[in-house]
Structure formats: C-alpha cells, structure tokens
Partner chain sequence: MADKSYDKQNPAYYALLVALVVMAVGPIAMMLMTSLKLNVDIMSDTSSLLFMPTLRNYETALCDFLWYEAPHIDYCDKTFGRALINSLTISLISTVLTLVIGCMAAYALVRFRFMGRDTVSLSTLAMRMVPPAVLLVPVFGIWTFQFQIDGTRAGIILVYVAMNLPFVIWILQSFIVQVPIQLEEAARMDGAGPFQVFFLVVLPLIKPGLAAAAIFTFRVAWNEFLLANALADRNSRTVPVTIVNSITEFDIDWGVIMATGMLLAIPPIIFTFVASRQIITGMTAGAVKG
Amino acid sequence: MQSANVNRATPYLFLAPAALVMAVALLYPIGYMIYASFLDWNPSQRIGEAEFVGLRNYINLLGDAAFRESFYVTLKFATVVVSLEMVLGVGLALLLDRNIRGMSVLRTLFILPMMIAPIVVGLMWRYMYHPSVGVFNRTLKSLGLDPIPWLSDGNWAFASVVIADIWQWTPFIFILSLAALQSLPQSAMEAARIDGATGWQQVIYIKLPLMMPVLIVTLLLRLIDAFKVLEVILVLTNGGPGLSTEILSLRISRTASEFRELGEAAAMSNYLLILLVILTFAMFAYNKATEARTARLRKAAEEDV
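Let me see this chain alone, in the form predicted alone.
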C-alpha cells in the first residue's frame, strides 16, 4: 500500500519544483500589484512609505470620465479586431485547405506579418498613413479623390489602428484554424460527401462544429492579446486624437510614467485583470460544452462510416 502511494506521488514530486517557480513568478507580481492598488504611491517613494488609501483608487477610477472612455475604447477595439480577424482567418484557412500548386508558398506568405515586431509594424503603417507622402493618400490623389485624415481624425484613427492590427494578427487565426482543419477526421468528410452534402453544408454542419474547441481557444488567446496591445497604437497615434484610440494598456502606462500615480495605475491593471479572468472562465465553460458536442459529432461520424 505504501509503495503504491509513493508511485502515485512520484509524478507530482517531479513537477513540484517547476510548479513552485511558476507559482512564485505568477502570484508574486499579481499580489504586489493588488497591494500597490491600495496605496497612494509615486515613484519618488519606497512602497513601504506610501500611504494606504484602501479602495480610494478604485472608486476614483469609476468616477473618472477619461478612464471610462479608455475602457470603452478597449472593449470596442478588442471586439472589432477579434471579430474581423476570426472571420478572415477562418475564411482563409477554409480557402487554402486544398492541394493546389504553390499553396505552400501562399501559406508561408500569409504568416509573415505576425513575425514582424509590433514597433516595426507601427512605424510601417504610420508611413503608409502619412497625409502627404503615404501610399494610401498618394493613391487617392492619383485617382482624383480627396486625401483621408488617417491619423488626425478620431474615427479614421480608430479605423487605422484596427486595420494595422488585423493585418498583423489575422495570420495567427489562420495558422490555428488551418491546423484544426487538417486534423479533422476524413471519415466525417467522406460520410458527408456520400450523403450528398455540398461544400457549404460540409463547412457549416461538419467542419466548423468539429473545429469549435480550437476556435474557442484561439478566440480567447486573441481576446487576451487584444486587450493588452500597446506598441502599435503607441507608435501610430499615441492614443489620439483626443482619447479616440487610447486603450487601457496605454492609459495605464501613461498614468504610471507621466502622471506618476503608481497606485492608480495598479488599480487600472486590476480592473483589466478582472475583466480578462471573467472572459477566460466564460470561454472555458463554453469550450467544455462545445468539446462534449464535438465528441458526439465525431462518434456519430465514425458510426456512419
């Protein structure tokens, strides 16, 4: 009995050092940030010298119109870019999931944008959006059309950062969607073709339902990343004009570095963390239900064959 207990505990003993390091690396910064959010703290003080103010930072933020606007811009940005990236990425994966000459080259070209550093992406798009020498406005002028104030108008500036993010991160959705497509059981596809299903019917009733667990995880990863995006927007617009593109991560950085309010910046970070935790748990709960449905679909497809 004792030997059996030791054997069961052995894998956990081997995992314990790595788990301890990960726990410290994860929990200590979070705990430090939570503690800092209860302080009136600026960079000229040690954290032990800062005044404890309780929930004042959180309450003040709820009444701060600029914070609420940044929170709204963040939600809008994440919703728009992730929705469009999912549609484009999955659509490209469905389009390129076939054996055609040169398709491997096209797949490689599609993933190049996500390999470029975000700062470089921001600079590249900033040059293209330039009001006088940018490629977009020069093209419009050559066609006899008026130039567009890409980065000087609030609505156009928001659209500009959305376009840049979509260009860079749609390949991420494409790669994971294509991998999910290529792992689907061929028996299900063959059974659908034998039953006379058209291409669209196979996509809607077979491929997408079977891909759903992977798509949900992909959606969650992109949502988390979209809420944290910083460099591209910092280079393109620096949050302007006004607050039209100031997402929460940029406001947190500005509050800590420019306004020197470390406690308030920590409280903002915690609001963002709470939102991401809620989204994560909701997505995992939905993913669990989807995996059960997918398992039933796979089983039914195998029985049909």
The other form holds:
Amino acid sequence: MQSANVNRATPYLFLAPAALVMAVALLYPIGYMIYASFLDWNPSQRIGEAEFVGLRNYINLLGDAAFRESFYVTLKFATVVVSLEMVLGVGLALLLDRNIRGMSVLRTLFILPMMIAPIVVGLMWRYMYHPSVGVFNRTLKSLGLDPIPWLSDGNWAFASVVIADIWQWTPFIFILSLAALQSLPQSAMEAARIDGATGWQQVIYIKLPLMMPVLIVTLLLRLIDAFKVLEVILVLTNGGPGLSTEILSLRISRTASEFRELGEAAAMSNYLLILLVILTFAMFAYNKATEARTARLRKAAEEDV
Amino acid sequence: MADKSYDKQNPAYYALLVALVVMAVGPIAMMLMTSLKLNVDIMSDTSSLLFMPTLRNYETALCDFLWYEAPHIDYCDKTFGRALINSLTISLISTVLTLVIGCMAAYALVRFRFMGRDTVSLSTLAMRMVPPAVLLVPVFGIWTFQFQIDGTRAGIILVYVAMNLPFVIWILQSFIVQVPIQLEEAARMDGAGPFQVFFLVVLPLIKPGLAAAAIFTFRVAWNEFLLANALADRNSRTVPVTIVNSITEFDIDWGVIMATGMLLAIPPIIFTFVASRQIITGMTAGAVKG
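Having seen the form predicted alone, the form predicted in complex with its partner chain:
Now the full complex is given, and it begins with the chain already shown.
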C-alpha cells in the first residue's frame, strides 16, 4: 500500500525541483515584468511604491524617436545578419560537403567562435578594429590606403558589428546545413546523377528542397538569437556612434541602468518579447504543418499500395 | 566511420579550406599573441609576428595567485583573481544543480508521460526565445526587493539554473527516450526503488547526453554578462563583468585585457576540443529533430 503511494508520488517528486526553480526564477519574473511595464518605477523604489500609470509607458515609447530608431536598428541588424549568414553558411556547406580527411577537425575549429564568450568576441574585434594598432587599419596603411573609421562612423560601425556577428555565427548555420546535407537520402541523389543532372541542378532541384525543413528551423533559431545579441555590440560600440548600433537589448539595459526608468524598460522588454513570440509561434506552426504534411503523404502512399 | 576511402579534391578546394580555417581561428590567435606582448610591442608601428613572448600580462592579471614575486608588479589588483574564483564557483555549482534537477524532470516527463512531448518542446522553445535583457528588469527588482539575494553568488546561480533548465530538460529527454524500458523493469523486478532505478540504471546510460548538457550549461553560466552585471556587487563579480568594467575606461591596457579575455576563453576552447562531437549533437538536435 505504502509503496503504491510512493510510486504514484514519484513523478511529482522528480519534477518538483525543476518546476519550483522555473516558477520562482523564470515565470514569476516574466509576470512581474508585465506588471512592472504599467508602472512609473525607478530602481530606488520598492515596486509597491511605484505609481500605476496604465499604458503610458507603451504609448510614450511609440512616440519616442530614439526607441523607434533602435527598434529599426534591431530589425535591420537581424535581417542583414541572418540573410548573409544563411547564404554564406549554406553555400559553404554545399561546397564543402565532400568526403575528406579531417572534416571533423574542421568542424571543431569552426565551432570555436560560438563557444567563447561574446564579451571576448567583442574584445578581440574591438582590438582588430582599433584605429591605429588594429590589424585592419595597419594592413590598409601598409598597402598605402586610407584608414577606415571602423567604429567611429555610424555606417562603418554598423558594418563592423555585422561582420563580427557573421564571423561568430555563420559556423552555426554551416554545421546545421552540413548535418542536413549528410542525412539526405542517397537514393535521390543517385537517381538525379543517373538522369544526368548537373551539379547546379542537383543543388537547386534536389538538395535545397530536401534540406528546406531544416533550413527554415535554422533560420528561425538564428533569427531569434539575432534579437538577443547584446554583449558583442556592447563591447564594440556600446550602441554608438549616436544610435547607429543601439539594438533593443542594449537600449533596455541602458534605460534600466542609466536612465533609471524600470517601467519603461519593462515595456520595451515586452515589445521585444511580443516580436519574439510571433517568430517562435511561426516556427512551431511551421513544424506542425510539415509534420502533418509528411504524415498525410505517407498515408496517401500507403493507401496507394 | 569504417570506410577509409577519401575523395581526391582539386587544390582550389584545399585553398578555400585553409582560408576558412585562417578566418575562423585568426582572431583568436591574434588575441593570444597580443596577450603575450608587451605594451611597447603592441603600440609600436611595425606590427610583426616577431616579438619576445612574455607572460607578464598574465602575471599582472593573476597576481594574487602567484607563488613568486613578479618584479614588474608594483601594486597587485586583486579584482580579476577574485572574479575568476567567482566565475568558477558560480558556473560549476549552477551546472551541477541544473543537471541534477533537469535530469530528474526529464526522466519524469519521459517515463511517467503526464505531459506530452509537445508541451515540453513548446515551452523549451518559448524559454529559448526569452532574451536575458528581458529578464533584466524583473530579476533585478525581485532579487533586490523581495528575495534580498542581490549581490550574492546564490542569487546569480539561481537565475542561471532557471535559464538553463528548459534546454537541459529537453536535450536529456531525447537521450532518455532511447534507454530501453526493459532494463528498468528488470531492475525493478530485482527490488530497486524508483530512485535506485534512476540513479543506478538510467544515469549511467545517458552519459553522452549529460556531457552535452553540462557543456552547454557551463558555457552559458561562464559567458553570461548582463544578469551578472545587474546582480553582482563588488565581491561577487564574474570575469565578464570585470572585463567590461575595465574597457569602459578611457585608456585600455590591451596586453592585460587580452590576457584576461584569453583566460575567459580557455575553458570553452578546451571543451570544444575535448567534446566537439557532443557539442555538435547538442546543437543539431535543436534543429534537425525539431
């Protein structure tokens, strides 16, 4: 009798710690943030003392040119970075998908940039972009060209940040697409070869369509992460010059710590979160749709037999 | 892989490979080189690969761990040494906690099936999408005013465990599903209780999954800056926080800061070389299996 009770309680015992930690340190803060976004709250006040201002923070933000600018910079950054990385990553995977010695060493080297701390990535790029001792300007100078104001001119600063992100994250897409490529059915490729498809035709009509499900998921994962980038930009430019590289995450942290407007920062976080929720649901819906489609196709195929 | 036949490729292919490797590793190598240079060499107009490597910058950063007197240090700044110890404690403890808690939860979700896999993968995705910047305001407020654990290592550990749990639960699930249930049934026949089955039968079988999860958790905790910056006080600062603090100053001591950056980068680099297979598994599991 007692052991039956223990057995019935077991799953809850196993789950309880995880549920507790996530409830206390993840769900509660998020709920708290949603509540805080309706308050006029500065860091020296307890939350109970803060004044309830309804939607004022949200409306203020919509009218705030600096916020709109940083929203735009975030979207621009995410779009530019993710599209360039997709093209480069998938391209390299198609190019390097050969059976060669040392492929695993190569993959190991390629994941290094993603593993080290974003702070450190920012640090080494900042050094390389340095106006006088950085390697880029030194090379330009030794070639007799004019130095480039990598981090001190708005447009160049944006480009510099994009380059650093591409360096760090293209390998992610490369490795996922390589995994997708190597799990493609060999029979399809062989059939195409026998039918005389050229290399390009194989890529466009066979490989890419078959990789599509993985590519879409990769794209969305990368897109979500691109909205979370903060440390690299913080170290490289701290959002400047002007607002040229101030992405939303950075603006949230500055609004909270420098301008001491916790309510507004929370409202900003909510805008960012809404954007990401839409993306995530798109991804989940896409997953479900493809699963349903493959199930339907399989069923149809079985009925034909 | 058993087959040892490799395709022959043309030289352009290898040239491309070399170029890519140089691009991927170059910046890291440059950081290593700078960290071994004296400031005179860093600032000199003739940049070159030829210089006298020196460990001085590392000695400056780690001065309170030195067992000998380094002649060039007049004043020992203990900030970095303390931060290094904080980083190590926080990352290790949060990794162990996350693994233990996450493993139990994953096991319960798989074996007692009272929530669908869909619920779990949806919530994992949902948690993955929450940027640390979004947690910044509420975590700061709650930790300071309600739990009063701001500025403590425990407070930072708590956020890290919570942040990492969804991913760990999700990745371990996919490993636990593969453990044959017959093994567990056999153990139960022999009189093992549910906890014995879990710790003595299941855990040893999912070691690769545990390794992947451990690396990912450790890396997140070790590299994280934003929340640590908001929560830590002078005594609980982690390495990323001290690095950012020292570059906002006007005059950057590149040699020392590159040495600290290198020290921060070394553990992840070691993991990468030791366990790249597990890392790639962890990374691809997210997308390829959905």
